[in-house]
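Take a look at this single chain in structure tokens; it is the form predicted on its own.
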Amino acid sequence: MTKLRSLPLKQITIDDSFWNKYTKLVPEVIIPYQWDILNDKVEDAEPSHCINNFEIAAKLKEGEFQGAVFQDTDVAKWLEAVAFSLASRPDPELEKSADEVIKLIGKAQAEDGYLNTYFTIKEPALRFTNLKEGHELYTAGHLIEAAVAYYKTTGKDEFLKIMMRFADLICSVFSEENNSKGYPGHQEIELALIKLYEVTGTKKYMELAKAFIERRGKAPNYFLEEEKTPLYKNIFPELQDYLPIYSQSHIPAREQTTAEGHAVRAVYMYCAMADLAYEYGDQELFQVCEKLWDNIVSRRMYITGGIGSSGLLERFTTDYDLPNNSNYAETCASIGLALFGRRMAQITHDGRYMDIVETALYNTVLSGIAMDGKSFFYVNPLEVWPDNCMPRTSKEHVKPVRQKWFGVACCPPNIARTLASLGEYAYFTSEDSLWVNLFISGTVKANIKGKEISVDVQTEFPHKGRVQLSIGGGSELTFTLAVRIPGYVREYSASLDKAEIKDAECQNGYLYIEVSGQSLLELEFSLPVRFLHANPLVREDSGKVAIQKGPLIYCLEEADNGGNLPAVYIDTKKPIKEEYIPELLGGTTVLTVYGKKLSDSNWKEKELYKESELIWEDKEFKAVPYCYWCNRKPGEMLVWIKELL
């Protein structure tokens, strides 16, 4: 099966009432704000030190390295977001700023091509002596991805050449002759090397990515052996009692059937495995990807598309262990899940993967950024009581309000590059087809059968299920539109030029319709509000319901419903009221549900336990999309709500 292609971002325009709230922030707010952060110009925010580190490494100033060992990646992801943004919205001043940063990166590069400010400034004698914790290859991966994106957008190759020099060095260092056993402690470079191969045609880059995957998990464990070497130096105290399962190096990749360890590392590795399986026609490796995907989405994923339930080591735990008020669900992990799902959809042409991609994008990824573009969640819980989010407790990682920045700030620039590249998720193409994955108003241009076509998309999705696709192009050209029918849609209708379509093929979650230039395709999806239950083995959610409309998961907030939200019980037999409120949260559908709340009116101040009659208060409760929580004022939040039986 031919892998579907993402379209160049310059061929996609997004002008959508839902997504504009975020995508327009990228060039106008997010990129400038994060540039100020990288230059340590935002008061009361965690310092970044990023540009300062590069200036020291380039010998433009004197000083000590500051920040995390992987601090350079914040600059890399910022540059990648800039590249994606420039593709859809040219900005000469922004491009000039990016060019200057790239020149600075070039000046910080060593004569042999090595590039990493931590080891250049702080530990020059310890290059590649701590792959377990040093993040050199992870950092290189993000810089490579940024260089590829910038080259594809601007055609400028200075950054690409810088990173090719480093990639060439890495290929030499980790060749079969020099180090035939080493691989990254934090996976990322594997998928970056494949991208570098795709844009340069240099096959050794992809071959090294394959070698890193094949070496991983073989006995004796590379990281445990590395710890015994004289130059090894521990960087992270929490990793002193190292378990290889944390980095998915406990067994070979081909033998893995369950998602284990650090969630971001895992899904980045699975992305590379999917890419490699396709490039090499490796069916065995692809079947491993399918098993790992199924394990995540059927046993280890939150209803919001969050993954990695443990606050300790940001990791997967065991099947159905999905606590709501102490979970981690790192924003980067959901971004990685979306990247993995996108690849699986491109390879299989199966819409079930894009169902999960959509869930992650609309819920956890958007939850990770405030609607002003200037504060962020690293952790995405499904239940919050601000009073118990206390330092040095099991919930110290849970923040009840978004933060201006973080000491470890991988998530904010990752969100920026994801929002800037949203079009890559929305559409795919093949030789004779255009695939519509997400329902986002705007326009898309594509080359189908050697001819250019355009499609104008108009929708109020996810609030309403009507989607109009106006096809432009030569009337003599007939091609296929493959439109995803989301898994949550039970009823839909379609018409072409006002004539109802009754015989179109629907396969693997896509509706295949033959269209030609100057056609109008209209779809109507039923998007009723639904009460969802969790598998009873998800112990945290027994006797509870979550609320869904389209791809959006809803939550209760203290701002609408008062405090002590766990005392709320919903009557799922009563109808739900829907109301679109233009002035609320930039315009959103608010749901009113009905039920009861336990009263504390018969409890005295010093009573903690006693025999007591339950006193109920009849109430109505307002629910808003989870992605918007804490955009008004801090307070309690709840996704899974007790069901009144």
The other form holds:
Number of protein chains: 2
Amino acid sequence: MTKLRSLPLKQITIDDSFWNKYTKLVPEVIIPYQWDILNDKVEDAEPSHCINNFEIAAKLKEGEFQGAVFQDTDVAKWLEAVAFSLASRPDPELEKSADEVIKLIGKAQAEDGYLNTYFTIKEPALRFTNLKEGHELYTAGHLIEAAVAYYKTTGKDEFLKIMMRFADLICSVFSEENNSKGYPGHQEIELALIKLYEVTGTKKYMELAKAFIERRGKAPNYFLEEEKTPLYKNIFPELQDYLPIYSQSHIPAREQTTAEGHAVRAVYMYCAMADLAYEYGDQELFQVCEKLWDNIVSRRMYITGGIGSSGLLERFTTDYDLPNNSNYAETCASIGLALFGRRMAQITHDGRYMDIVETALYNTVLSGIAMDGKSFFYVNPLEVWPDNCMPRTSKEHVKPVRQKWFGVACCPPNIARTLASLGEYAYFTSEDSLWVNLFISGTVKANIKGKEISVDVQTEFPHKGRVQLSIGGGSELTFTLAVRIPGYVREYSASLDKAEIKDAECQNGYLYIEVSGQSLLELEFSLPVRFLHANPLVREDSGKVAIQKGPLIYCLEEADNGGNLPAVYIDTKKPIKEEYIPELLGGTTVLTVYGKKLSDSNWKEKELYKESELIWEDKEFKAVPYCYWCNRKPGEMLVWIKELL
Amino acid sequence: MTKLRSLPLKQITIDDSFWNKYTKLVPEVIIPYQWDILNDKVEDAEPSHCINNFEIAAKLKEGEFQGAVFQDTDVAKWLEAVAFSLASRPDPELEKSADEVIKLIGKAQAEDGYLNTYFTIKEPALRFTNLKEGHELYTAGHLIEAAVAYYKTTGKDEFLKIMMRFADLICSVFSEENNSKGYPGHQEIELALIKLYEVTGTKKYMELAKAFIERRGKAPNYFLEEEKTPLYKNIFPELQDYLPIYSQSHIPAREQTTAEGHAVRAVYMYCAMADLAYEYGDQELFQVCEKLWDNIVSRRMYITGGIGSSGLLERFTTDYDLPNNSNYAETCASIGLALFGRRMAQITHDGRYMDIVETALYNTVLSGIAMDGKSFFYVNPLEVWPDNCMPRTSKEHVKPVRQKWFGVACCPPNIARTLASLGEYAYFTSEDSLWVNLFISGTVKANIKGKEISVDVQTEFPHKGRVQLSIGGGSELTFTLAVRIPGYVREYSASLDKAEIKDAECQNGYLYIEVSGQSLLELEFSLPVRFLHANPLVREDSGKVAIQKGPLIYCLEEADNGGNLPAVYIDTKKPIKEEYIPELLGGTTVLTVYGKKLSDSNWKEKELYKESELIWEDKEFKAVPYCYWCNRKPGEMLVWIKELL
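Let's compare: the form predicted on its own is above, so bring in the form predicted together with another copy of the chain.
Time for the whole complex; same chain goes first.
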């Protein structure tokens, strides 16, 4: 099967009532704010030191390296977000800033191509001696991704050349000829090297990515051997007693059947494995990807697309272990899951992968950022009681309000680059077809069968299920438009130029329709609100329901429903009221559900346990989309709600 | 009000079908096993190094200190358990071993009285320079307690004199004259110094205990100041960023109104505060004790008497935060709670304190030890799913099976000394009365009004509610027998010499009956099985019930009920079947409850979330006492069970 391709972001415009709230934040708020962060100009946020580190490494100033060992990635993710953003919204001044940063990066590069401010400034003798914790290859990966994106948008190759020089050095250090057995402690560069191969055609980059995957987890474990070498120096005290499973290096990648360890590391690796499986026609490796995907989505994923059940070490745990109020479910892990799912969809043309990508994007990724673009969640719980989210307790990782900026700032710039590249998720193309994966108002231009076509999309999705696609390009052109029919849609109708389509083929979650370059395709999905159960083996969710409308998972917030939300029981037999409220949360559909709440009116203050009658209050409850939680006053939040049986 | 006194353990014999299972373990299994542990003779347990450390400190051999900074306390708790055990069961060989250990301790004592193998061997220059983490005063406290117990049982004063010399040194180092502002990082010595005062009559010991309590939490914080001194050296990396609240030093002890920080530290401190409040007639301090007690038992205590909601730092969190499957609820913390409650009952003559003491003893303390006496729980969860109790996750502290012996071995010897001193909880006396607090078959001798009396107790409590008390001592003697009427008993009858008592005064949980030295007092409590609710503000328990019979909390185990226990719903309107099964768990009442279990028969393997009908299986479930859990094959366990509404 041919791998479908994302379109250049320049060819995609997004102007959508749901997404504008967030996508407009990227150029207007996040990129400028992050720029100030990188330059340590935000007073009440933790200093980033990023630009400062590059200036020191470039010998433009004196000073000490500050920040985490992977601090450079903040610059990388900012540049990647800038690249994506410039594609749809040119901004010469921003581009000038980016060019200057790129120049600075070039100046910080060593003569042999090496580039990493931590090791250059602080530990020049220790390059590549601690792959386990050093994050050099991880950092290089993010810089390569940024360089590829910047090249694609601007056509300028300065950054790309800088990163090719570093990639060449890495290829040489980690070559088979050198008898290298090394691979990254934090996977990321693998997928970046494949991107670098795609724009440069230089195959050795992809071959190194393949070598990194093939070496991983082979006995004896590289990282445990590395610890015995004379130059090895521990960086993170908490990683001192390293278990290889944490970095998916416990067994060879090809033998892995369950998603294990640090969730972000895992899904970044799976992305590269999917890419390589396709490029090398490696069926065995692809089946590993399918198994890992299935393990995640059928056993280890939250209904919001969150992954990583353990707060400690931000990791996968075991099948069906999905605690709601103490999990990690890192925003970056859901971004990685979306990247993995997108690749699987591109390779298989199967819409069920995009169902999960959509879930991750509409729920956990958006939950990660405040609607003002200025504060962020790393951890995305499904149940929060602010009182017990206390420092120095088992719940210290769970924050009841979004944080300004973290010392380890992976999630905010990762959200920015994801929002700025939303178009890459929304559409795919092949030689003769255009795939519409997500329903977002705007326009897309593509070259199909050698001719320019355009599609103008109008929709109020996910609040309403109507999608209009006006195709431009001339009536003489016919091509296939593949429109995704999401898994949650049970009833839909489609019409072409106002005539109902009755015989269109729907295969693997896509409706394949032959259109001409002046067709009007209209789709009508039913998007009823549903109560979902979890598999009864998910012990934390039994007896509870979640509320779904289209891709959105809903939640109860204290702001609408008062506190003690675990005492709420929903009567799932009563009808649900839907109402679009334009002034709430930038405009959203609010759901009213009916049920009861357990009262404590028959409990005296000092009573903790007793025989008691249950006293109920009949009540109605308001649910809002999970992604919008904690954008009003802080308080309790609940996704899985008890069901009146 | 006069403080009631515990009786010397020599005067109490326990021969009880419920308690024998555990108390006989102390001399037969635990003391010999711990002796082997202390001498590093148990092959598959972590080495203790204890005796070895004393031998090195005594210069009897060469070597390095090994183990934790408070390693000496294992010897102290063993000696205290031996002392208590010898009281009821003389054993010349054991006493000889203890005498030898005591001699060794004496040899390890420095000329000025200092005694601590860690500092003597490893850091002789750093004595008392890190009170925050050094545990020197904590360790001294346990040794003092052991010395007092050994003196009380054997009358031998060698150990007592050793500890008085050390206590004298401590009194001098930490004296007001020295302008000392120091106090222990881990409270314990305060209550020990009061015991030392009680046997020696030397008031300065109690005065120092008082000074330690009064100094605690005064600004500037002693531990934060200490860190700035030149000799300060961090011992535990995890305590480096110390928050004073962890050790209850955030505000002065007298200003504390909520139980905060490390639970064991907290309750040990409250014991001393109660003692001091009584000794000094300090009403204000006593009210602080009452507030702290109320805060624990009405907001921060598990139904099993467990305390410490956070796995991280083994600490209290906030009101009503009582997670069942990730808590700490350390065995030692419940022992400390029992010690605190016993003191409150002794001072107030109020049985409601003994209700909690009884709950802690019958549930969490016994849960801490296997029925073979060879393995132990530190952490006592109320819900366990072994699959997710994984190392390097948020649940790594929760163990699904008892452990042989820990590196930090506080709980096992603490259980041993508690079981060996059960009689101190069971009875109190005053000048003219005997208090019966717990219902345990056996005999007790006391001196009342200057005359010897004895009471022979026969009961099958807690399985049956009948208690026979045969009083010996002669008919000319009359005195008051105060028999506790537990809070869970709603109906009871009492007869004296077969004649029903109708007018006995029941005050604050005790029935006061005038008896003669040849009376037969018979009590009949109704002990029905009850379903209890938690206060609806306990979010983790809403919609659930716990099952109680007398002091015992029951649980479901996988061994009886299969897995996925969170899918079980109990029909609390159906009658409960009680059956005493002699061959199960050494003989126990098993409860059969009726309800339904959510089935996963309509779920395919790969389905994680969907709209679904709930499929139920009608079932009966067997509940066993919580204290016995995990004494058969390991598996899931559940205390709070969903209720069919």
